[in-house]
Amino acid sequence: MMLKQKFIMDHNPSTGEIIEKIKISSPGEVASCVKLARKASKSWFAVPLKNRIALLRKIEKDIFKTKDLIARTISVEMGKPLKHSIAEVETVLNTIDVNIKLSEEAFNTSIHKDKNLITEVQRIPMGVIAVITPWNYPVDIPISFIIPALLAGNCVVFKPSEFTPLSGKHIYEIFNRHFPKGVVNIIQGAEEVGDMILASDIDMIAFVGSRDTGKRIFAECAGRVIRMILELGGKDPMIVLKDADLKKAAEYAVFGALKNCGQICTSVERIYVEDKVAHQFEKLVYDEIRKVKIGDAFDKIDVGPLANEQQRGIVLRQIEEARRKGARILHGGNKVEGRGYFIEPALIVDVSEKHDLMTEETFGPIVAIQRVRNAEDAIEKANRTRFGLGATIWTKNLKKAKEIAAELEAGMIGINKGVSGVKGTPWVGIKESGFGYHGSIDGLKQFTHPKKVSYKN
C-alpha cells in the first residue's frame, strides 16, 4: 500500500506557520509496531499489578516535571489557551492517580462460592490495544485510555491526531523512558493510517472522535469480532427554566459554549429558554459574551483559534446556514481576518431544529438560543438528536430538574453544573454518541475479559 502523503505538516493555528514537519508512519511501520506490542504482551501481561503501579507512579512524577512544556506543546499545536493547557495537564496527574486507585479492586480475582463448589473469575487483559484519539485533548484523552490498558496489563498502539502530532510524541517519549520495549509504541498519520491499524492485528481499540468515522470502525470491528469503545461527539442540551438564577445560567452557557473555542464533546450546544424569561436571559448572555477576549494562546486571553482551517469553514457554514434561513446573530460570528483559525464567538438566537447548529455537532464557539414554551416543551426538543453524551438543566426546583434528568436521552446530567462528577464515576454516553466509557472501575475493566476457573471444595 502506497500512502498519499509522507509527512505531517503540523501548523500552528494561532498564526497558521508550521512548527514542524512529522514523517507518516509507512505500512511497514505500523506493521511492525503492532508486532513488537504483540510480542510484548505475553511478558507484560505476566508483570504484577504492583509493579506496573510503581512505573505508572514514574510517568506520573516525569508528567508533572514537564508539565510546562507539555502545556506549551498543546497550546502551540491546537491553539487553546496556555492557562487551559496547563490544566489539561492537571487533569491528567488526576487520571493517573485515580485510575492507580481503582486499579486493585476492578482486577483482582473475586471468588465466588456455592456448597462445595468455588469459582474464581479472573480479569484477564485483550493483548493488544489501539488507542486513536483526536486533537481537541490532545494529553487528556489519550491517556485517560492508556493508563487503563497498562494497568490492566495490555500493551497500546496509539495514533494521535494528525493535527497534534507533538502532543502525541511527548507522551510516547515519557512512557518509553520508563517501560519495557514494545509495551507502549507511537504511530503517526492521518485517516489511512488509522485504516491500517483497524486492518492489524489488535485484540481491542479504543477511540475519540466523529461519528461517521466511529460507524465506519464499528462495522470493521464487528467483522472481525474485535472489542470496541467508542466515544463519537455529543450536541448537549441546556435547558433554562423561568424560575433558573438567569444570571449564573447566562455565565455558564458562555463558558460551556466556548471554553476550549467549543471544541469540547459536551460543549453547551443547544440551549433551550422559557419564553417568559428568554429576553432577559439573552440580555443577560450577550452582556457577557462581549467581554471575551480572543487571540494567540500565549496572550491572556479566554478563547483562541479554531484548531484548523478545516473546522473554521465547518462552523463558518452553519453559522451562514443559519443566518440564511432567518437566524438572528446578536454578536460575532464573522471570520477573524488575518493570522490564524480565528472566529469571533457568536450568539445566534430564533434558532430551530432547521438550523445545522441545532442539530448537527458544531465543535465551535457559538451559543445558540432556541425559546421553548415549558419544560415538557424543552425536554421534547433536547431528546431530539442522535446523540447522547451531555445536558444541563438550569432550576432552583432540585425535585423538578431530577424529573427532567429522568426523561432527558443522555449519559450524563448536571443541575446547575456543568456534566463533571465525582472522582472515579464514569464519562459515559448513550445513543450514537457511541458506548463504553472513561474512567470508573467499570471503565478500567473494559480494558480486560473475565476468565472463570471453577474446581469443588
Second form
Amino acid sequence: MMLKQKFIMDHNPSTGEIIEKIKISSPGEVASCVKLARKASKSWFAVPLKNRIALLRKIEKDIFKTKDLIARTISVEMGKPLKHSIAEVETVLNTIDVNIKLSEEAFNTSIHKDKNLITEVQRIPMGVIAVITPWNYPVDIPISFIIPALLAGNCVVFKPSEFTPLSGKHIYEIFNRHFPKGVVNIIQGAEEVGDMILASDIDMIAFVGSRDTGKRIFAECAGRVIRMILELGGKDPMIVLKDADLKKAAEYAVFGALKNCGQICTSVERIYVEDKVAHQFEKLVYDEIRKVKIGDAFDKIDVGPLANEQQRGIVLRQIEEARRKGARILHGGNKVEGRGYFIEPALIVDVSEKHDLMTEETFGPIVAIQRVRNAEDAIEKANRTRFGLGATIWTKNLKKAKEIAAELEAGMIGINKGVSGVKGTPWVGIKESGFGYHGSIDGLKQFTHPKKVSYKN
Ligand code: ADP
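Moving from the form predicted on its own to the form predicted in complex with ligand ADP:
Then the entire complex follows, led off by the chain already shown.
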C-alpha cells in the first residue's frame, strides 16, 4: 500500500508559516511499531507496579525540566497563548502524580471469601493500546491516556494529531529516554495512518476526537470486539437564572467560551438566560468580551488564532449562517485579514435551534446566547442535543441548582463554576459525547480487565 502523502507540513497558526516537515509513518513502520509493542507487552507487565511507578517519576522530572520547551512547542503548533501552554504542562505533571497515587488501589488484587470458596480478582492489562488524540490539548490529552495505560502494564502505540506532530514527538522522546524499547511507540500521520492502526493487532483504543471519527472507530472495533474509550466532544450549555450573580456569570461566559479560542470539548457552547435578566446579562457579556485581546500566541494576549485554516472555515460558516437566519451579532465575528487564522471573538444573541451554532459543536471563539422563559425551559433546551459532556448552572439557590443538575443529561456539571472537580474524580461524558473516563480509579481500571481465580477454602 502506498501513502497518499509522505509528509506533514506543520504550521504555526499565528503566522501561517511552515515550522517543520514531518515524515508520515509508512505502512511498514506502523506494522513494525505494533509488533514491537506486542513483543514488549509480556515483559512490561512482569515489571512490578512500584518499578513502573519509579520510571514514571522520571518522566515527571523530565517533563518538569523541559516545561518551557514543551509549552513553546504547543504554542507554536496550535496557537495557544504561551501562559496557557505552560498551564497545560503543569496539568500534565498533576495528572501523572494523581494517576500514580491512585494506581495501587485501582490495580490491587481483591480477595473474596465465603464458606466454601476463595476468589482472587486480579487486574490484567489489555496488552497493546492505541492512543489516538486531537490537537487542542496536544500534550495533556495523550498523557492522560498513556500514563494509566502504562501503570496498568500495557504497551502503547501513540498517534498524535497531524496538526501537532511536534508536541507528540516531544512526549515520545521523553518516554523513549527512560522506558524499555517497544513500551511506548509513536506513529505520525492523519486519517489514513489512523485507519492502519485500527486494522492492526491492537487490543484497545483510547481516542479523543470528533464524533464522526469516533463512530468510524466504534464500527471497526465492533467487528473485532476491541475495547474502546471514546471522548467525542460536547455542546455544553450554561444556564443563567434570574437570581444569579450576573457579573460573575458574564465573566465566566466569556472565559468559558473563549479559552483556547473556544477549542475545548467543555467550552461554553450555548447559553440559556432567563428573559427577565437577559438584557442586563448580554450587556455585561458585551463589556467583558470587548476587553479580550487576540494575537500571536507568544504575545501578551488572551486568545490566539484558530488552530488551523479548516477550523476557521467551519466557525466562519456557522457565524455567517447565524447572521443570515436572523441572529444579532453584538460584537466581532469577522475574519481577521492578514497572517494567521484569526477570528474576532463574537457575541451573538437571539440564536435558536435553527442555527448550527446552537446544535453542532462550534469549537470557536463565540459566546452564543438564547433567552428562555424559566428554568424548565432552559433544561428542556439544554437536553435537546446528542451530546452530554458538561453543563454549568448559575444561581444563588444551591438547592434549585442541584435539582436542575439532576435533570440535565451531562456527565459533569458545575454550579457557579466550570465543570472541573476535585482531583482524582473522573472526566466523563454521556450520550454521543462517548464513554470511558479520564482520571480517577474508574479511569485507571479501564486499562485492565478483571480476571478471577477461585479455589476451595
Ligand atoms: P479533530 O477535529 O479533533 O482533530 P478528528 O476526529 O479529525 O478530530 O481527529 C482526532 C484524531 O483522530 C487525530 O489524531 C486524527 O488524525 C485521528 N483520525 C482521523 N481519522 C481517523 C481514522 N479514520 N482512524 C483513526 N484515527 C483517525
